[in-house]
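In structure tokens, one chain follows: the form predicted on its own.
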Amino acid sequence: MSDRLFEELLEETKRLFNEKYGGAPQVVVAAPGRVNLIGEHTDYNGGFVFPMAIERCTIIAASPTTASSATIFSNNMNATSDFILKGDVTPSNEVDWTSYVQGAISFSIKKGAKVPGFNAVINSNVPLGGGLSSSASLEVAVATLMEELGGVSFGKVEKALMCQQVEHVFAKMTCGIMDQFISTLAEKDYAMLLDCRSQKPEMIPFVDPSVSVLITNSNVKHQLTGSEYPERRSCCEEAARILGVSLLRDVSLDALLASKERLVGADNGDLLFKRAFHAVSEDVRTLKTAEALKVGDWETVGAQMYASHDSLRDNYEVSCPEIDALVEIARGIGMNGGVIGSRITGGGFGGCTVSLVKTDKVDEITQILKKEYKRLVGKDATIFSTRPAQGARVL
């Protein structure tokens, strides 16, 4: 976010400990929320991904004190929930901010933090539900709070792994590891190509001051535990099973065209193949997409990103009404008008667009956006630009 977005979040959050426990925080953490630019639901299929992280981020105020557990304010949800400090603690049924929470405490003392009782104060400004990573960038604040009052530091990579199986085992998400890794492991001014199978990062630099990242949220929720998500997933590992791989990843779209008809053949096959289509075609444009990055090709930059949203539309189908409009909007202003691609981010099911802009056309674009949305489909959007930012930091 922008240095006044930021402090003013800061210092609402030390206001705000104050107010609830007396004196000011002894630590205080904070961790990115994300864009992911291109390379969309190919993270669990063991391919490419090319997210950075924004500047929006959940920063945690706290200090020890000589309790048995821990009590902790969440602004976003105005409420305060107590937490055990143990390693073996069994998942709730019910999944809510609380999960996230307990998640990250209870693996960092598996894992050797040594956490004395304390208070804490949680305030974020990632949008909820938005595609943007608000889940992971709670955990991986909560996990650098731990490592700060514990007394440990587990490593970037081996923090976001962690960061990972809370998602997987207290908030019943079996998410791939993008998320995590780019909230733990960013760099300002750049973007992360991620290779998910071998989980090795290449930062790539971000620095054309001329263009921007508009990013767009339609304000339609998505819940992604319900079976949406699972079921593409596991659409994705039949035809990894049929195609005889472990991982789509293994795939080249010329085999996969090759193998058309033992895909059709199978039960429900004519899904398994758009679901495998997208998975292996979207790795291809996510790797032209940081090779055109390096040299400043805009153009093919945003040919990419709009043939991602239009795949993640018609054969992961993930998009909605309400996204589509944005998209298209966006693809109307077009190039002369400042707009180099625009395509759905996150899991899909609502959320928000990423936006490839010109810097100079940012507030004008703004206002097409919110008055062709708001005739378009009757609902209000939030919009607001960003700079790749820093990954999770104490502060």
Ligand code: ADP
The other form holds:
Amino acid sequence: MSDRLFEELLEETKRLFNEKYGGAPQVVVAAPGRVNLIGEHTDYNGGFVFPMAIERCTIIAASPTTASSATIFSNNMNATSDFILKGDVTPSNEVDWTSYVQGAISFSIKKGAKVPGFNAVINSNVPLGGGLSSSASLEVAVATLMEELGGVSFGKVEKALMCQQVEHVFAKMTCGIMDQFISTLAEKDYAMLLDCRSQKPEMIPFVDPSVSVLITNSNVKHQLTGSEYPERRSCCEEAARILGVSLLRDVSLDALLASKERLVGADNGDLLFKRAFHAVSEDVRTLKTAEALKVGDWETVGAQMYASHDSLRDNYEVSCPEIDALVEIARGIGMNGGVIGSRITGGGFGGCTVSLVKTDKVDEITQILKKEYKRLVGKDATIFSTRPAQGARVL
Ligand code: ADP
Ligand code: MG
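Just the form predicted on its own so far, so send over the form predicted together with the named molecule.
Every chain and every other molecule in the complex is listed next, the one we just looked at coming first.
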């Protein structure tokens, strides 16, 4: 199933390359999107996240030319643009798809890639703007192409950090390290436990083929006022300050509970405590999940996922009725129906849920989710299943 999707994307990309530029591409690279299994809103607290790469990726097919610039067609945008092959390009104020590409080209050159002129086609089956990090997969794919064309190897962690900078500087999105790390470092049949403070990844085997990951897009994204994320962050920072640590990562759950009075007594204290309680307990759940996955203890994994969802809904208040409906439908199907666990994934206020399900029940569960979501919410959910996929590579 997934291999078929990949082959189709690859064939289409090569065909488009031939149509646009003639002949076969000399270099083809791919980099995946991702889903976070658990560990939400922990990154900026220096805590743990637990993503895996999905079987959806960005493919780039390219050949060097004698030109002094690069010409790139994005099939997803149905647009062609020329790119400057210099390390010191000023990011444009308006962010569009070319920002990600130009950023990854320029930072690669700055890092020592001697990039010749080239023609390329970009083609992705990661949904754009769907919370599965099409942006990181694009940056990492371009950086991987630059290594290939430019005769250098950045090292995987260096490449991920460089792509994070692309997102910060060229796409003006101050993201954490998760997306670029997993798109670069992922391995097939592994999820990645990432310590966002030390930036040390630990690969955790997820080999059992009888379990799959179901990604359900609610197809809603609630309009935010823009104050939601800063409010969550500043609550965490304020709680850390009151507790005398630099990051909430440094507070144990016991210590947090023991200091509850100090937090609750502060201005806005109940809210501070709720936000901090989520951040601290989510780290505990994420570590527990990784340990349980190692030994195939699916019941524990599932329980952590539901508890994560409940905390994001009640303590961190970043869920929404549509996403809650999807999780409750999954919870209702239960272990006997093949659902191990389910939760909101991503920043919140819409987007996707991630569920662990029995592989042989994927079709059945998909049908129930679609039907019940339509009945309860009146909308269509988009659903696909995946197993942990491999990171960026040259084909
Ligand atoms: P997400 O990363 O969750 O998919 P973002 O808003 O961070 O959402 O990134 C989506 C943007 O990344 C798109 O609007 C586009 O500018 C760029 N992008 C991603 N994939 C492609 C692609 N294949 N071709 C051109 N631009 C892309
Ligand atoms: Mg993104």
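Residue numbers count along the first chain shown, from 1. In this text the structure is predicted, and so the values were computed from the model without any measurement. Under this definition, the rigid core comprises the largest set of C-alpha atoms superposing within 1.5 Å between the forms.
Tell me, please, whether between the two forms the C-alpha of residue 81 is shifted by 2 Å or more, with the rigid core used for superposition.
After core superposition, the displacement of the residue 81 C-alpha between the two forms stays below 2 Å, so no.
Is the shift of residue 72 between the two forms large enough to count as movement, that is, does its C-alpha move by 2 Å or more after the core is superposed?
No, shifts by less than 2 Å.
When you overlay the rigid core, is the Cα of residue 94 off by 2 Å or more between the two forms?
The answer is no, as the C-alpha of residue 94 shifts between the two forms by less than 2 Å after core alignment.
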